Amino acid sequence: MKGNLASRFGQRFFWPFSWRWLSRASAFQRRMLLALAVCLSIILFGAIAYSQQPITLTLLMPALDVQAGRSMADQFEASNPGIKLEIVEGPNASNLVEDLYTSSFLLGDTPYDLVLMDVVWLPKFAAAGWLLDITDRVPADQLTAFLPADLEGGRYQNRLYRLPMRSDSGLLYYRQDLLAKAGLQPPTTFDDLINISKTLQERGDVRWGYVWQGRQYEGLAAMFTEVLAGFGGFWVKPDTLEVGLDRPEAIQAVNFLRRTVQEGVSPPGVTTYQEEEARRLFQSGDVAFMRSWPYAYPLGSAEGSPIKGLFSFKPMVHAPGFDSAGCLGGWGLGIAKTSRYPDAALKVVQYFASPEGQRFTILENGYLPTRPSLYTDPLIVAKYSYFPQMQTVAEKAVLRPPVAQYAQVSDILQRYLSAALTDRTPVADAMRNAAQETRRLLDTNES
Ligand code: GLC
């Protein structure tokens, strides 16, 4: 009885369209039924088609890297047809790209699945909880193939949040041809750099001696880190958080940079230059020396470049009794914690950091690898014979302070340094204020 009731109930409410019902149904009821069936099929096929749509992952990149990033993305998509990469073009300056990522995270609901990070942003992004912890998603034996300093740039409190895809190191570029013609050796000290510049300028070989990044932005902080280290100074000691910006070495470092402008070795406009302004001027052929990153080498050697085959590079100069230092730069990919597609995003991260991915982008634009094996890779060395030498230079790395408050620490230095370089504040005052403000910031955040 019970069973009967249940089956009649089921028939009536869950399967009302029996053959008997169909045969008795009115034309209107049949049409309604047909319409219902069509709607259900559309929904079903739509859902199947939707589930087979490629996943689109979005990331923001500095404008200068977009072309290389797009070629790499095309390579990745060709072997991963289910995943598309949408690259949003940001500004060039690293700190401005960081601001855009930061505001997208602060506003919530960031559109970015992947986070392309400069080595100096990671502590802040990880501490803020914006990144997916990938420690357990990347096998530990994969990590041994990276250069330790580049890998370390992806760690925060012993957890991994980023794989390094590109390294960077500050270099001193010089015009080999002009030095040879004047019978001079490349400079080793800061004074040499100024004196040789003046000699070449006086000979009428070049208009300017030395170009560097003097604008108030992250590139200024990176460049200053290596001049400071070359005078034996330091910015912030990572273990003790001791601040060295008002010490005599820091004052000497600022004075050296000011001298380059005061003595006419650097153009007055150098205090507004980013990497590209300096590179364009050096590449025009009218400058003897330039501080820049490895990306400038292939551009200077390209067909049509006035300095093609005429320049070389070496580690940054230093004060007598000290050693050269090149600021460690570099970029890597992490995953936004809010991404709906962490597995697909991890594939991208791994491809961009893989030997194939890196080889591809290096061959396109000469960036430095984060894997030691690629510095002597036959394909790469066949195109860039200078690569093994790059590795030696890159080993003299000096780090910017790896602290979670880095963005503010850097902003303080940029402001006061720029004021001193443009004669708005006496050097000693500027550096004392920079040091005090940094100490206040780090103490406040420490307590
Ligand atoms: C390069 C470096 C990066 C640095 C930036 C400064 O992109 O790789 O680490 O912060 O230059 O302009």
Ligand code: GLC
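Positions refer to the first chain, counted from 1. For clarity, every value in this text was computed on a predicted model and none was experimentally measured. The term rigid core refers to the most C-alpha atoms you can superpose between the two forms while keeping them within 1.5 Å. What changes on going to the form predicted on its own:
- Rigid-body analysis of C-alpha superpositions between the two forms gives a rotation of the smaller part of 23 degrees.
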Contents of the next structure:
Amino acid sequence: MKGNLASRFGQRFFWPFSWRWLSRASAFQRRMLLALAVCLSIILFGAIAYSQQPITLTLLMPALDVQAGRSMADQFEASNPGIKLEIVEGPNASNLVEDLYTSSFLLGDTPYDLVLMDVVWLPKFAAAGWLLDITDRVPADQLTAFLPADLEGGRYQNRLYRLPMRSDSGLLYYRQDLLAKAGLQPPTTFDDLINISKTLQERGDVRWGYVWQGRQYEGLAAMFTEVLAGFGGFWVKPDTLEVGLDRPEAIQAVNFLRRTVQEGVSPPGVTTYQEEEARRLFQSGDVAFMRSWPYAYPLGSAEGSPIKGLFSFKPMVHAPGFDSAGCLGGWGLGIAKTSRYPDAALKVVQYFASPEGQRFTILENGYLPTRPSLYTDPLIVAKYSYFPQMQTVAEKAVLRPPVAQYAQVSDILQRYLSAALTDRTPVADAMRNAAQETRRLLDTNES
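Alongside the form predicted together with the named molecule that was just displayed, please also present the structure of the form predicted on its own.
No partner chains or extra molecules come along with it, only the chain itself.
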């Protein structure tokens, strides 16, 4: 190809200079012509070589995920030699990574081609016009292979901006050994959870019945999403922006959480707990039940853990007549609207979300997949025997409100919910204020 191109180039630019002309030209003229030919050849072949250089795409990731990300990049580049993926290390905290992405977009010249997003960032990023709409770039038949809730977490106003590559869902851990010893079944309802906790406490089997995340932070909003849905309530309906925080179901949800503390089922300090405080207490062997995420399972099953082999998990409890709900977490990959290489970036997105890409990260890190088929994949189950059971939890996941103002909406809920749980504000007053402030925020943004 190069030879043919050079031949055509020579014929076009040098055919007027026949051998007859060259024989009559002076030595100086011949030297000048030779120099010109050399320069043009260098330019020509330099352009050809440059056009064959790999495309470089950049991706910012939290520091904890960088090692796995670089391993994935190596796997991708091996089958896509024309594309190089540069992984940029960000902070450990995901909210700081979100801030870096936001700042780069606001400056108008983001260096990132690909955007790794927590599920709750998607509405904000899409509403701001920072993401490439990939609705018509991904065949519809490819999307049916994902869990519906995970796929929905990549949409905003019925347009697709992200493919899910890693799932997460809240669930209920329980001490199966203590339940078996007492002749009890795992709880199904909120009342079951409290009553069984009290029974095990009275027997002297555990000090505490139930631990959860009660501190004023995003984990509180995630946990409350599950309890609220379990009572048949809702936070914000994204299609109508109706707010349900002051409805009876929301009051019941708050009162259940307060009841766990008032009746001694949960420790008084639970309103200061994040995930790790709850996990460490449960893993110590002194708690019967815990609300947490899947990451706690391998930690509780590790060598040296006091509860290794003594606990299991199930979907979250619920009120009679309603379904269990686990708050959807997880991450996915989208494309910056300003990327100069959207087609190459889409290949990366599809690979990271593919069965091969997800299998690779699962085997390295134990993350939950967004594809149902991988929960029973022989290679994965051989390493993580609990994965088939985890699929039931993942299928019951629910989204936090997919609204562009989610960060502000969550902050409002956290403040008033924390005030209600710590007896600083009566429950009805706190939730009424939370609903009213949320409505004002959403009305202001709508008008």
